[in-house]
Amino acid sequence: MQALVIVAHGSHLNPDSSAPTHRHADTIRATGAFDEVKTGFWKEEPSLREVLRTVESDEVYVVPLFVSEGYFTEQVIPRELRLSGWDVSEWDSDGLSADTATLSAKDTGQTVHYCGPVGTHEAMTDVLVRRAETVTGDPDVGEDFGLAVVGHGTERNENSAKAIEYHAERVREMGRFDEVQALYMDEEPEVDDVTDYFESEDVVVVPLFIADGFHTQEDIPEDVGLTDDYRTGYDVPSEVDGHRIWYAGAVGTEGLMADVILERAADAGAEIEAAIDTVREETRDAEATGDVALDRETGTAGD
């Protein structure tokens, strides 16, 4: 038997924080690719410390639903899962290239394929583009548009910005959008000045965050100038300094994220190619028919 465990941060304060994780787990569970699909959280139940005890399978693929390599993926998750012999050098990563480390769980004896975070996988680039398609309602969006990829950024962890720069460059290389810019909340260049970085009249702003929360629903809309008070709502698109801003909300709410999770597990050795094809097709169909709707008042995705 083989199992997939998706691990995420969660929140005691925001009940919607874990919703995307559960939704992606449901999408993958429906493919039948794994005998079991479980979720575990740092700030919610089931906890990271207990989640492996809920799994019957002897072989487990653990995929962190995090944006970048850092404290949680390198220290917290391996410690809470009690992965025997874990050392970050197992990933041999430059901050972007963590793939898989195969270890055993100390107290359950399971073989654990511990994968790199979803945020640094190359398939995430496709999710960013899909997010732009969803928010504009245009499957061919790109010409005459700019795209801003927004991250938190912090000078305390250089890896925080690496994923943002990586995907911005990959989208830029596609040649699909007229302009592509990486922007940050806590370091330069800042998202507050988004209109200074684009000549295009239309700009899609996609936060590279896993779930919608305070940053994506309150801070960024106010920083960008969509509204003076997030509680009053805003239109998508909104006019800001002569530009139309198409604010997408957290990329992690996009249905195609389930594909990135599967890609991580496949890279670790799971034989799930058919499931990957199914998820890519079904998430596109679902979004095209409005099963995943975008709230035009708040710029966030809902069920």
The other form holds:
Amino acid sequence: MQALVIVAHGSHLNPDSSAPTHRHADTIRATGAFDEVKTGFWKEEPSLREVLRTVESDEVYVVPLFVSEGYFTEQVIPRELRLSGWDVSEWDSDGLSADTATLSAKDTGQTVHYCGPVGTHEAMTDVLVRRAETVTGDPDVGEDFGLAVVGHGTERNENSAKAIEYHAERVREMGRFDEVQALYMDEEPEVDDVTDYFESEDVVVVPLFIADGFHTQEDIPEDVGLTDDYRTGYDVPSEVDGHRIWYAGAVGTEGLMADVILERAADAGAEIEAAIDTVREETRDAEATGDVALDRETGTAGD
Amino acid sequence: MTDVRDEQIEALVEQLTSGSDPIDFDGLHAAATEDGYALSTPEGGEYEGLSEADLRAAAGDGGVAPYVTNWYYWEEVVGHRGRHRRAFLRHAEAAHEQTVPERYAALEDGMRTEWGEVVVTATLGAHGERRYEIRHTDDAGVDSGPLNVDSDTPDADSEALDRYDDPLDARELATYDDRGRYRPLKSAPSLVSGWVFDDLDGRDAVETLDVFYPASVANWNREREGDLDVTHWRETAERQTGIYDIVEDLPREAVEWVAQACCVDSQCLKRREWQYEEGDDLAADGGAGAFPCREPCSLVVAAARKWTKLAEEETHTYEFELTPSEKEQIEAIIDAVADGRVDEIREADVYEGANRYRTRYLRAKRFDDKGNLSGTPTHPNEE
Ligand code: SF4
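Next up, can you give the form predicted together with the partner chain of this protein, since the form predicted alone came first?
To see the whole picture, the full complex is given below, headed by that same chain.
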């Protein structure tokens, strides 16, 4: 028996933080690729300390739903899961290349394949692009469009900026968008100046965040100039300094994120090829224009 | 109810002929011997030297059949893979205390197990299969309505309970309290009522419980097995890093207040088993919940961080002008907020200190235009 455990931050204050985690877990559960799919949280229940006890399988793939390598993936999660003998050198990572380490859980005796975070996986680049498709309602979006990938910046950890750069570069190499730019909330180049960095009239702005929260729902919309007050909402797209800004909200809410979670588990040895194909197909909804139109009206991009 | 299906007998024969140990389960003894099959139950008598056809006939006998279907349910349907799940389901029909016929009789009426704010009722389905119903304890005796396929649109007009059959639907039910506020602590006694999972198998029943009360079944069973690892306050505090590492500095008496504030039954239905440290128990009541709390939860750690910061402040002597009734009123307001009673105080009940009009009157009278009680500044030196 093999289980998947998705671990995420969660919140004591609102359910939006864990909602995407649950949804991706549901998507993966529906494929039947794992005997069990569970979720565990730093701030919600089951806690990281106890989640493995809710798993009956002996073989567990643990995938952190975090944007970058750092404090949570390197210290908090392994400590709270009680992974015996964990040392960050197990991942032998340059800040972007953590893939998997196989350890034993001291608490339950299970074999745990502890994977790198979703945010640094190459498949995440496809989710950024898919997010652009979803928010514009155009499965071929790219031509005459700019794409901004937005991150926190180095305030909390330097790897966070690395992940942003990495995906921005990969989207650039695809040659699909006219321009691609990495932007940050707390360092140069800043998201406040987004329109200075693009020639294209249309710019899709995608924050590389796992869930929507203060940063993606309040700070960035105001910083970008979509609205003076996030509470009044904003249109998608919104006019800012002669550009049409298509603000996508947290990339982590995109259905295709489930694919990245599966890719992480597959890289760690889980045999789930068929599930990966299913998820890639079933999470595509750019053609389903109904949802997107609705989003535009309410002015709350994404979900 | 207790007739035996062919499939169940075949499983029995298969087990006996597979070379594994003879069956000795809940009173059913069965073995393959050199001169045929042997079978016995406490009420059904003893058989020996049975052919397979004889075995079939004997297994279908009224006194024996319940033992066979019971064996089949526990060993073939539930199995041993999920040790905590199995333990809970056994507990739900008092399998360690009652004989099979006693349980079958009791299951006809339904056997109830309270778990936090929900009650699980085990009943007997066809051929000894068990079915489980889960509902809020407040909904005892309420009828269930039609199956709710779209959880967003429960039938608001109906007095009946909304019916569900997917354990994951419990997630939505557990997210908000009856006033629409987010419930960060799943064991807070604020679970909404008005729903029922009326026909679950054992796996889904435990899965549903695990959504309402995450990890509760596993921790309960580890405790039952004498194997619950309790992590006390000191150890939890010392383990913290990052912004939480300061909680180590919270004084012992403050930890007492934390437990009193957060962990009593009126706030959390888990039974607090953690103490200040091994051999140094807290005086606060741990509660009487069905399942244990084995270490301070993230909510308590986060609140403790705030209290640790607040504990760094020095006390200060203030002088306030208050009438005796006003002093008592302030106490009444604090009590009402702490006990979550504010909403129950009637609009016009000015006899209650925490009544809104009374409170507004006190504010109008005793606050200055900067919001200072009795005009006394909070930081006199900075004024
Ligand atoms: S620490 Fe207290 S509040 Fe938190 S789960 Fe345990 S008993 Fe409940």
